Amino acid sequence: MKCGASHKKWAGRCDACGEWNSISEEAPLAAGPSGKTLGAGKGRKVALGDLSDIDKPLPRMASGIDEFDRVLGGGMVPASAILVGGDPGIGKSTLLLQAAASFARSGKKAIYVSGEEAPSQIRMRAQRLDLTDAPVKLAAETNLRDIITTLEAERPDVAIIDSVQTMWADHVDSAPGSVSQVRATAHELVTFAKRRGVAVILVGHVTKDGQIAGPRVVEHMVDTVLYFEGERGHQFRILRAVKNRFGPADEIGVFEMTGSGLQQVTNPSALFLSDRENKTSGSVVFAGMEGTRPVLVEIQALVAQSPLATPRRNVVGWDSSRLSMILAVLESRCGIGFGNMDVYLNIAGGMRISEPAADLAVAAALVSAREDKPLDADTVVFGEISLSGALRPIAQADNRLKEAKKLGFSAAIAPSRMKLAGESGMKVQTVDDVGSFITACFGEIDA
């Protein structure tokens, strides 16, 4: 089942994560090949190492594609298991293929196994994005003894399995995509990895909710676990990495859907602000980090009055329940009312937003459009809110400012116990609490 509990019989429901039709019959694993169970016989004593032994950097293969190289902490890591997620037609086939080519030509071994489509389907999407000059080796099978069997006679740098939900166990009595099978495929293609040296990319289906399909053990086997981000209505993609053991978590790729396929986007915060030079209300910059990397994004928000006895409260892009607390001490602890009003909050660019510094910013974009008052177009705005009113400092500000300075932002707008490294070459107004805040930037407002 996929929450990994165990049961003694079969049950139609499980009674731990209240799935239906999900527990399947498992052999035990106490026994080994020999038929002794683990408590028979003695085993061998561990090597015990000390925390002052000094082992060598991680050596690191670097793809060409620096977005993704970034993501990953530098490159890859030999050895490594990766885990690849993302919704249907996303990108991730064609990411892979990307990475799989410029692995090959920098003289590296690359080996893409698929269980969806045929060889020359793959080809025919090499030749869309110009990759046919590419040595790439190609494998079309879904069976995971003869792959282990063909990985371990070639011997490859990089193997690309898509996907891990299409692989089949021969030694486990179930359908493939099936928690057990997707289990036992996941630990033997992990195994490979570590045993030989071989850096493993494994493609994930994902469900309704986003989360990758298959047990969540899986995601704790492999060493990284990244996400393949973006709306269909906008070209823009998003890699980001949840877990990396060799690098920072959170960290993001930006990357453009092309007609030739995936292109780097080096300057991301230019990407997600539209044109600045008119003030809009409702319209505030938000000076964001996602990882290491700086983000500057536009937090776009429009209020109405509305017809109905509920109002609408809709939000792309950021957390609805958020939204509803902002709104809370907007209105208890700064007297500004949005209750006959709907409220729609959008992120633009696509982009996805789960820092909390980004509270300070939306509350002026809820302002502003109620008010009808744009905030200065040359002004970034952080700052996390607390339940009463006040502004905490957040992480990272001078990298912030940074970024904001040299895309030619001037003035920033930030808590006042916030701590500055050094001069950022900005004019920096602080703020204790989110009534202040509103009332030096859109004077004093009726309830």
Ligand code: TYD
Given for the second form:
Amino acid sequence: MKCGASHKKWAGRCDACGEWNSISEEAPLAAGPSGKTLGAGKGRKVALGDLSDIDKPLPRMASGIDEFDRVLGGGMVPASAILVGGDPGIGKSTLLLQAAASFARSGKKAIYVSGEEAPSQIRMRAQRLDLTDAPVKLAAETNLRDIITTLEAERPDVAIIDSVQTMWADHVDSAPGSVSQVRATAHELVTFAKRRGVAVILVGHVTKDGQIAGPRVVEHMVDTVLYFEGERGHQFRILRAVKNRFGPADEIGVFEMTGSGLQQVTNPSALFLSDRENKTSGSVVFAGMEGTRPVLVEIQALVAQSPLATPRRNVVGWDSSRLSMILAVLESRCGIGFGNMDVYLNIAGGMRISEPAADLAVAAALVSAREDKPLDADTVVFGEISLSGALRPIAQADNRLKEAKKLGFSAAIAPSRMKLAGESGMKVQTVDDVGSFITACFGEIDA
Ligand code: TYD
Ligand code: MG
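Switch over from the form predicted alone to the form predicted together with this ligand, please.
What follows is the whole complex; the chain from before opens it.
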């Protein structure tokens, strides 16, 4: 059961997610003493409060690593549970050791429990990161009962559990990493966090298909879910909040993996655009927003005659179904066909974009590549394309323009009907639909 669904008996195919051969036997969670349902009348009456009884908000604990704190909405909240997911080897342990050290140096008590590495290995990493003087407490342990007992005795401010898949709860009768083990481990640790006012960070490995291995259930149990992502071969790493009960979701923190650990990148736009070649066809700069922060990224497209009956559609860093939609709109609303051509789309720098506001920049890159006509190098593009080919206005246009101005761009192409608060100093050309946008940028185009 890859999806976490449960079945009464073995079956070849899961009814819940349609996956074949993914069902395996696991012990069910313990039922009540009699094994029956709860029944009414035996519980204790709980105290009920009013919405106006607001507790004073707890102070947040900032780690001092700004990019990390930003993603959390200004630091960690005591008594909260945070899941940090990511591919193996992406840098989760490195990030959290650095965060733990930074916490500990600010006078907070931090405990780092590793189920994957021996203390000597962690110390070696700390040496490389130049953190050996930080008063972080280490343990290499996988037995959940011992870990909880230790944490109960020590009462740290922050506890890091690396990783939830290596932990083993002895009251659950299945292997570490299995759905029931991970669920039990997460449940115990989240309960501990709430009970003792400790911020608990759980590390989770993500499987190839982008799910935290086994259970998505952990995502529902914790307060905050962060993903640490990046392309292999690129040094950039992006920490992204996908769920946050205590702050904005979709906020990102940008890091660079160096020989001595993760360095913060305070101006990601400059980094993502740093090795841009000037004025090549198929390259368009998109003025995007990631959470509260504007980020400029280069979108690259390559279009070539295809020898294949079904031409290739290759996308890195963007949604491939969204690409199909843009290609369909270009074809049926503007008569610009890509039918017998291979299409490659790449977001430079290993960045992943999920904003629909990138549509117009993608369309521009595609047409620019197909026609081999570069767009002006000092121009940024943003706007969402609807199926009719019309452009929808998008939010936060002012912030996008300000960032573009700051990075030396002087013109923008954007949807009309957009609300602009102030003068940005940019030359903004507004367009109503993709067709008129393409004519304005590239002239008349043959089908
Ligand atoms: P790690 O934090 O162990 O990844 P995870 O916990 O997500 O599995 O990161 C391991 C990678 O990071 C490894 O390939 C080596 C690289 N690395 C550096 O480039 N510089 C460093 O200073 C450190 C500690 C690791
Ligand atoms: Mg690790």
